[in-house]
Amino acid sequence: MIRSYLESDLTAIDKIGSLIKDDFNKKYDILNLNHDYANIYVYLIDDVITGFIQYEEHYEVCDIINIAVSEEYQNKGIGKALIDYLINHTKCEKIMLEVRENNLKALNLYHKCNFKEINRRKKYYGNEDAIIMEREVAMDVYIMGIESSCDETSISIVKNGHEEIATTVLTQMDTHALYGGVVPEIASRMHTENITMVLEDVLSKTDLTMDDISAIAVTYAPGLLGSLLVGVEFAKVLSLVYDKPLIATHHIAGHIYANNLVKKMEFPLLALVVSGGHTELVLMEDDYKFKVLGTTLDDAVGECFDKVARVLDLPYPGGPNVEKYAKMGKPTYDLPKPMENDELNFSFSGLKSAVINLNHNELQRGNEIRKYDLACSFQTVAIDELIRKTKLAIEKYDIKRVIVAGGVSANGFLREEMEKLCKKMHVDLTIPPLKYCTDNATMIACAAYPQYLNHDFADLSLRAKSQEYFFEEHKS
């Protein structure tokens, strides 16, 4: 635990400070609360002070005066933790310090914390030079994400790639349910009517203004072209008017990086990407570095859910309604298992065709279709295949971390089975909360953060694309 010092801490601080200077208290008058140097954070283990960092702030510069750790607690990362804490809590633009040139242990620590040598004071410590070091303090990054790839108009503000500040999602689901599916022309028209109101609403939820926004990120692909165009053009206008960088973000990247809203992704990891257009097992070696281990050879699993919903005459949206029916049924229908081999590719067209043919044959015979049971039978086989292939990938590539991404990650049965698998195999699993699994702008702002750090910006010639295979553009 790290916190600001209390008056009762000063004796312990002085004792630890004596490790670095015999006359520590005499030189810095640490017991005088009114002293200029009385800015201190302490590190506690079981309520015992094991280290501290002493600093002074002058306008845009924060000077580290001293940092010390009790001898028995050294080499445990406490010094770095104290520096990181100071970096995250100072309002200064840069942090500076001074260190003896022969203090290699301290120099190694400061280099790990990204301090750079900017000057030297010759023979400042007798025969030793004093090295002056500095590092810039990264200011908070607020990215505004815009998502309009289908029938959700959404704008979100996310801080530093993982902290949601505010999000507004305006759904068109009730309108399109009247037609049994999304009508592209209606969707784009409703985006146009609503997007300005969505912007006003999301800003009203915060104390931020457009001046506080660091960049504008927008889904440019894939999706309904008319819907995408509304979001892209709106983002370009905001970028131009408010002089903000423009970031073109892929919809599938958004689903993947929604996992950062749970906890920061650690690499390498295995991503199971499951949506209406994607079914992939992907090895991520770093941000935006992907190696596709397996992909669907025909239909995506989300597409199959939607087609089975139509076969069962279930209302829009299809996939979630198949899941609802499956919960009330049993897997009594005998359906074929897809691709019974040890490859990592997927194939769901045979399973989809089996459902279509079974339904047709039963109707021809005058038999009543047990919709709950057929939905359950289909879902059981489809999810079992996703779990089986994920298990194969974990074993083959010695995976320690798994994430699930895409709209189908909202499926409760998939989530339950994946949790069982990863627990059994001692693998760390992350799945976004349900509200981040469906289309939303929060995930787009999250995915844009690594792009922002790499200055991966678009210009005003950015165009929407109805189709673009994401992983081909971002190979390891």
Ligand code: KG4
Second form
Amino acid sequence: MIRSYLESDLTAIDKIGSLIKDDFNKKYDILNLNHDYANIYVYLIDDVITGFIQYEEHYEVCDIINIAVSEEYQNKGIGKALIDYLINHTKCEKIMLEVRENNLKALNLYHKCNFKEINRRKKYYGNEDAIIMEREVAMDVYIMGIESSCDETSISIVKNGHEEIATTVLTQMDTHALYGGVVPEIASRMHTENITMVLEDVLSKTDLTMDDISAIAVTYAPGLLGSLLVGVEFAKVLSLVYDKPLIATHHIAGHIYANNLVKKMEFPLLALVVSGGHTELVLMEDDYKFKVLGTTLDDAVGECFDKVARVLDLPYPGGPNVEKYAKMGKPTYDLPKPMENDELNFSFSGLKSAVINLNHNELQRGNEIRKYDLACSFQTVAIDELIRKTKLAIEKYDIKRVIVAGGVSANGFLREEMEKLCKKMHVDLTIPPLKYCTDNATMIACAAYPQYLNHDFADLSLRAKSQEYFFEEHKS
Ligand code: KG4
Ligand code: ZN
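Condition change, the form predicted on its own to the form predicted in complex with the ligand:
Now the full complex is given, and it begins with the chain already shown.
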């Protein structure tokens, strides 16, 4: 924990300060901390002061006067955390400091915090120069996102969590289409073959270099384990070689934060999350603060689209092909409406079984299935249910803003119906453009931005996880 110092902290501060300067005590007496331009932040672990940063704010410039960490707590990122805290809290435009030219440890820390040398005082410390360093407080954050959870290898650079700088998405769809679905073994092998090329390609689209990147974010869950592994290990290597923080981002967070590419999300909002593994109505109260209002009791809606595609013998990828067929049909088959109640939970297995049974019975009778009509009938019932429950949630929770996230948000019928609903109810609606609904690394870099600001960093022990329910971890 970091906070401003209290009078009772001064003895501990003095003790740590004397590690860096013999005359430390005298110095801070002279500085007179009662001035409102001078302050100290302390870093506490279990109520023990382990480090501090002393600074003065004069108009637009904040000067770091002293920074020190007690011996047993060094090399734990405490110095960087204190500087980052100052960066996030000062009202000044610039931060300046002075350091001995031979103090390599401190120089390394300041470089890591993006301070640049602007001047030198020759032989200021006897034989040593004093280096004057500076950084602008409001620096742009460039996050490199990496996504490889299924059959897309993608790397993207996003500025400040919402501005796409460059993205490359290499899809393996054509290869997997030959087998009727994603073959995990082939997917991970292709990620391995392609990921370096994808990195080169994305960098070639911008003037930025790896030096300009603030952090490396990677999808660590959920997805195909072998595929995730390639991205996670690649991200670890980049983080290690280029000395950048590593951020572990959940794939579903990516789909949600893709909405920031359209317009900065304002809270509270209602998110309809619809993918191959998720069907949820979620109240989002702040960044990464979610309250699940309703979830599926059985199958996810995307999973149902995929199953129906298989029943109808449609080629891979399932969901988009069901939509394509539905466009050419009419909802003439009578399918049961899921859960005719006013709860916010979903259930799609009954609808799925009804499609399977109907198909089976018709074939048994020697009747030909009207595939376009069955696709359309299924899609109509499934999307109607998503819309009906979204409407209930809007009414129940007096919602003013709605976002839609996940692969199924690419569905044109859902997009149209959602627009109609939100217009009628005077609710502000955001749905990401189609290219951000399918898997991409842009959304991962967007989702990593609040994590970056929050110092939610991973280390090299990060593991890929094929399954991890996102909302459990981020309950509000
Ligand atoms: O969010 P996503 O990448 O899933 C997971 O990560 O689990 O989305 C993939 C899901 C698949 O089930 C796919 O069939 C579905 O989204 N999907 C669609 C459409 N495009 C993708 N479902 C209906 N209509 C679409 N146009
Ligand atoms: Zn996805």
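Values in this document were obtained by computation on a predicted structure and should not be read as measured data. Numbering follows the first chain given and starts at 1. Only the largest set of C-alpha atoms that superpose within 1.5 Å between the two forms is called the rigid core.
Among 321, 209, 193, 138, only 138 lies at the hinge, the spot where C-alphas switch from fitting one rigid part better to fitting the other between these two forms. Domain rotation between these two forms, with the chain taken as two rigid parts and C-alpha atoms superposed, amounts to 140 degrees for the smaller part.
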